[in-house]
Structure formats: structure tokens, C-alpha cells
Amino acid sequence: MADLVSETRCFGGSQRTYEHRSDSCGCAMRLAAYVPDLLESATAPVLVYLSGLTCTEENATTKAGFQRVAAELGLIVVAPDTSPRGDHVPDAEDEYDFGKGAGFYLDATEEPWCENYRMKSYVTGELLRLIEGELPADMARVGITGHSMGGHGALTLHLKNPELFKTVSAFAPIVAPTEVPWGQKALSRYLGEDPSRWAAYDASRLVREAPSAAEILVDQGTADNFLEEQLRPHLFEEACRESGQKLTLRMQEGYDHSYYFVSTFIEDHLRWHAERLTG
């Protein structure tokens, strides 16, 4: 169960923020929800959007713009957190790309972080048994997007779970966390030092072990200044290519990493989302 913190009015449907106590990370989570009024059927589609690092729930639901397309198409959208909160949990001060704010979507094994940092055992678990109680979801048209982290957990957690997220997109996303300096700290501090148990939260690895059946969308601006150092889309692109993985990767001349490049896009992965989720 959760609490309805706050509902809003917004093109003909409803922008809700929740809150509820959650078993994964010990802690009280929230998260936010687009629902579309429904017309002619019961139930909708859902698209989960995985935010990056120093986000909440808010971020996506206040800068992507969204809520247009996703009322069109009759698609229910959550963003939840990117990681637990709270005077208990722990925390790296003055460490934007650690800690509160950027759990990296998995289950961390070393101490402290092993008690509340369990992301992915929330987003696969907890966060989807709450979406199906508490709205009108059909769960068998679930997918997955989100922004630089976020899209490194919406690439990772459909590549280990296609089964739960149909279909998945990623803006800007880190693809290969055990070669760049954001995911090796954070895989080293979460997982422990050996780097053997880091490939499984590595969406260049995954895909070559086990391509998706669906096909991936990614799109990057040129202009991002994590580029080249922390996002290396090639490496996705190329382990894609030796799997037979379906991707469509889109260089997008002179964007950046904002969520001015995510909202110039955000329609064209809701409508591909839809596509997919309802055809």
C-alpha cells in the first residue's frame, strides 16, 4: 500500500506523487505517476523512467514534459526515486556520484550500502507490485527508459529481466560502467573490489551474453560533455553489433546532457514505447 501525497490536474489526466515504506531499501520511498484518463479501456501501458545521478522522482516529472504525449497515447508513466532516503540510510557528503542520489539501480553486497542500497531488487520488485495495487496498469505491457544512470538501469534491468519490461530506451545512458571512472567507483564501493562481479550490472556485457529480443532505442547528443570520459555509446553500439542485437543508436548534433536534450526527445521514445506496448 501507499500514501497519495499529491495530485495534480494536467491534460486531462492526473500528475500523483507516492509514498509508501519499502521492504528493498528500508526506508520510505516515493515516487510519481502520469495517469492519463481512460477512456475505452480499464487499463494502460506503463513506461518506468529511471532518472541519474543527484535526481528524485521530481526531476522527470518536471522537466521532461512528458504528460502531452503520454495523455495521447493513453500511457501511464512512473519515475520513482534513484535511491533510498533518510537519516538512517548512509551517505557520501559532498560525493554527487555516490550515495544518496545515485544507487545505480542495483543491490549493493558490502557494507554500509548492503542494507538500503537495493535499487534493483525495488524497481523489479517492490516498485512494479505498487504500480499493479495502485493504478490501472496492465502489467503485461510494461517499459523502460531513463537518463544517464537511469539509462544505464533501464538497459541493464531489461537486458537481466525482459520478461518484466518489454520494451526499453535510454537517453545518454552509461552503457559500460565497468570502463568508465562513474561506474567503477560506484560498482568497486557497492559490489566489491573484484571486478568479475561488476559484469552483471554492465549493459555492454549483458547484451553480449544475452541480446534482447526487442530492439533498443538510444539516443545521445554530440555535445555532451560526459561523452567521451563516463558515456562511450560505441562500446554498446559496437557490442550490439558482434550479439545481433537490434539497436538504433542516434547521434543528435549539438545536444548536451540536460533535460533540454531529454525534452526534444522525450515524445519520440514515448511514441516508440506505445508502438511497441499496444501493437
The other form holds:
There are 2 protein chains.
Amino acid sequence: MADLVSETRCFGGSQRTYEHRSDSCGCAMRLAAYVPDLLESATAPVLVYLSGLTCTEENATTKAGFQRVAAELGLIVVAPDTSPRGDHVPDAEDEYDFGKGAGFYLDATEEPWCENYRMKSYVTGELLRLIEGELPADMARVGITGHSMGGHGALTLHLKNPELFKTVSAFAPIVAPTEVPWGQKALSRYLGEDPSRWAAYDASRLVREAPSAAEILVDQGTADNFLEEQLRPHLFEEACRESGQKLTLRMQEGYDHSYYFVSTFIEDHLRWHAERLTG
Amino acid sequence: MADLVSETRCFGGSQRTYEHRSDSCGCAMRLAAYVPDLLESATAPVLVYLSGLTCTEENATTKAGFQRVAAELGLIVVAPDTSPRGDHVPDAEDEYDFGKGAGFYLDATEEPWCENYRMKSYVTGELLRLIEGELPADMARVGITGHSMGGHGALTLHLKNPELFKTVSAFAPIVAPTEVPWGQKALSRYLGEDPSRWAAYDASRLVREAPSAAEILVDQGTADNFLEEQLRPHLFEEACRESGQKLTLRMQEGYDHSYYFVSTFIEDHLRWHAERLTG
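Show the form predicted together with a further copy of the same chain, please, the one above being the form predicted on its own.
To see the whole picture, the full complex is given below, headed by that same chain.
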């Protein structure tokens, strides 16, 4: 099903890169998977990590430093790419926040994007089937997290699919894409100009319609350059309060948007997921 | 003395990049410094981390994941660049193992390298003065470590300057550059064809002449692609045994040459240095 591109020992487990043909995205896709050492025939819970703008499957695995705690907890961590790839895939060159590296975890409906930009279908379907087929994963215990655009992906994919992703957290997520420039740009071009078609990809709107039974953990740095214009976590906080959604929003004093921020708090997130997936 | 290029909060401390004019190297040089939160007017021991071929000051700070333990131990970690930089600095384009990114922590004597490729003088002089001037550092408690070419740098600079760098360790170091292709290429071009001029930069030779009072810690992965041709740690082990040098060489089963290897064991190294610098 998937080719093993590389495998590297790390904290007593195995950090792998796989490549496979994606029908959802119409291209070859890569993903990274950290697999802790397990007893023969044992299975482990899974945390899917969705990365932000400009990232590939590699950013989290090289910079987030999650492997130590994943090994301790016996947690598989899978990081897919952030968009379709390949020369035949349409792109918006010179735009870091649209096209390749900026799939926004949605299924595009507009030409020329709708052929390949189908990351929602990819993550909720093919990716999970691949995890089940290739890894010693307990598919009844899968959580999701992400950073920035990937935090948006984690929140929306959990809220729409709580049966697939039982637990959820996010680092500096885009929580209200219909109301901020990154989101408005991406949604209008992937989905068309009619804002009524965007609501299914807006975590703050989704949580008002149908809050999740799961608690949500969000960490957000106060020195994040994107805080006021693009992220606006208090819009999500307000939506959660109004809908009765349990949320732990931690404003982290002095932290920015980088992986120095993610790496500082990822241990808390892994423990949060592991506790709820194995409890 | 130095410009603060960036400062990012990480694990309760501050990950900084500085740029300054280097007289040793005749160019602007960058360095990364992690400074844990300290009590007012307190000073901290310092660990200098030397990176390997192709690296800059950024590789260790983004990929090694040392900040968590450095914060816990109250240890400053400083990572300089690996060579002089700038358009006026001679380079060997298309050669990853010579020229920029491959300074080998020596002072070149041959044209055109001798004007700028003076990383030995830089690390043992200017860099330490800059640390003393800019950071809350206790200069009586400075250790040194490094990876691959940087492990070579750490071992040789400690052995020649045990009064500057009191403790030493290395990850997958080049231990016998006069006997391996990477070293022979670099030494012959930076220092000239006469091998008698290379000995001062060969850890295995230095340790035979003058072992250190400090114990040396070396980690080496058994699945490292460069193990047999370039690294050959047993040459150093033999030299240490013959000269009475205390060495802990740990062959780490299945680990390769990457930062997945470094990140797995860097906690042990930080604790090793901190224990000896603060004991």
C-alpha cells in the first residue's frame, strides 16, 4: 500500500517516512510516522499531527521533539503533508498561504483546485486506512492535533468526525477562518465566493452548531505575530462558552508562533491525548 | 559587541540568535544561544555545541531538542556557525565537505583559505569573549560538545585547551581526521600537503601526546552510514586506552548519523556536563 522511504531509530522507537499513491489527492503523498517499540502483536493509540502553512510531513518530526514522550507513553504519532504535491498539481507560486503547502484540510470545489486539494477526504479516509494497514495502530483510539492551519484542521476534523478522532488539541490554531485574512483567502478560492459554503470549515461556527463531548485543549502564545489578525482564539473561546463546549485555552506568556513554542508544550498535549485515549 | 537578531521564548528561557563582526574570520558571524531563566545577577555554566558538515548555528537549536533539559539544569547552550560566511569568503561550491559549512574548527594556513577559515581562533577566543560579554555566563565553567565534524572540534579544542573547556563530549565524532577521507581532504587543503602539520587537529594523536584530566563521553550509532569510512571511533578508543585517557564510548544499537540520534542522547550529555561543571 505504501512504500517505506526512510526509517530512523529515535528514542528507542522508529521514525519513518512513507510514500503512497493518494486517490483523494490524485498524487503521491508522503507522511511521517513515529512508532514506539511495542510488545509483539500489541497495538498503540495514535495521534495525528497536522502541520501549518508551508510545512511538509517533516517539520513536526524534526522540530517538535515529541518522540521522547511518545516513546514513554507508547503513542504512535503520524504527520501527513499539508497539501497535494507534484508538478501536475496546480499551485499559486509566490503565495505561501495558498496552493501547495496550504491545503487547509478541506475538499476544494472550485477549478483548478478541486481535482487535487482534497485534504479533508485524505485525512479522514485514506490516511486512516493507511495507518490501519501499515502500523500497529488501535484505530478505536485515534486523536488529532495540529499547529496554526493544522490546528484549524484538527479542530474542524474532530468536530465533524468525533467518531474518527476521539480527542483533540491545537497549538495556535486558526479558529475562525471565515473571519480572518488567511481563511477568507483560502476558503473563497478553494470553495467559491459564497460565504455560506465556508461554515463547515470554521471551528467557531461548527462548535456552536454541534459541540463535542470531548474536552478541547488549545495553547496560544501571547507574543505570536499572528495572534490578533489571523488566530483570534477568543472567538473560539466565546463560541465554546455559548455552546457549552469544554475548552482549556492556555495563553502562554511571551511565546511566539514557532516550533520553539510547539516543542515547549507538546509534552502536555501528548499526555492529554494519551490520558484520554487510554483511560 | 553583537546584535541580537532574534529572541524566542522556549521552555521558560530564551533562544537567541546573535550576529557580530568576527576579526578571526574576517566576516559577520552568527551564533545561537539558549539562556535559561536565571535569578537576577546569577550566572550559569555554558555548554558550547559545535555542529557538523553543512550546518549553521540553527541546526542544533531547531533539531536537537536540548532546551528542555538546559532549562531544568540552568545551563546556557551556545551554538556557533561551522565556517566563515559571506560573498567575499572563498568557497568550494558543490563540495559539501569543504569550504563554507566545513570549517573543521582549525586555522587554515593555505591560500585562499587562511584569511577567513580560522574557526579554531574564533571558537577559543572571540566566541568565548562574546559569551562573557553578552550572556550571564560563568566562564570558569564552560564545556564543549559537538556532532560529527563538530565532535572533532569539541575533542581537539578541549584537548588543546582544557583550561577553557573543562568538560567534553561528542556525538558520532570524526576522531582520526588524518586517517579518513573527510579529514585528509580538509586538512591537506586548509593546511597544506605535509601531514606533519595535521597532527594538532587529530584527536587520536592529541590524546596520545597529552591526555586530559577530564573524562570524555562519546555516543556513536551502530547504523551510522559514516561509521566505518569516516568516523572509526575505535581508533580513538585505542588511543585513549594506550594513553590512560578516561573515555566512555557508547555504541548505540541501530542509531544513524542524524539529529534523531543526537536528540535521543543529548539529555545524557547535558547532564554529564552539568554534573561535572557544577559538582
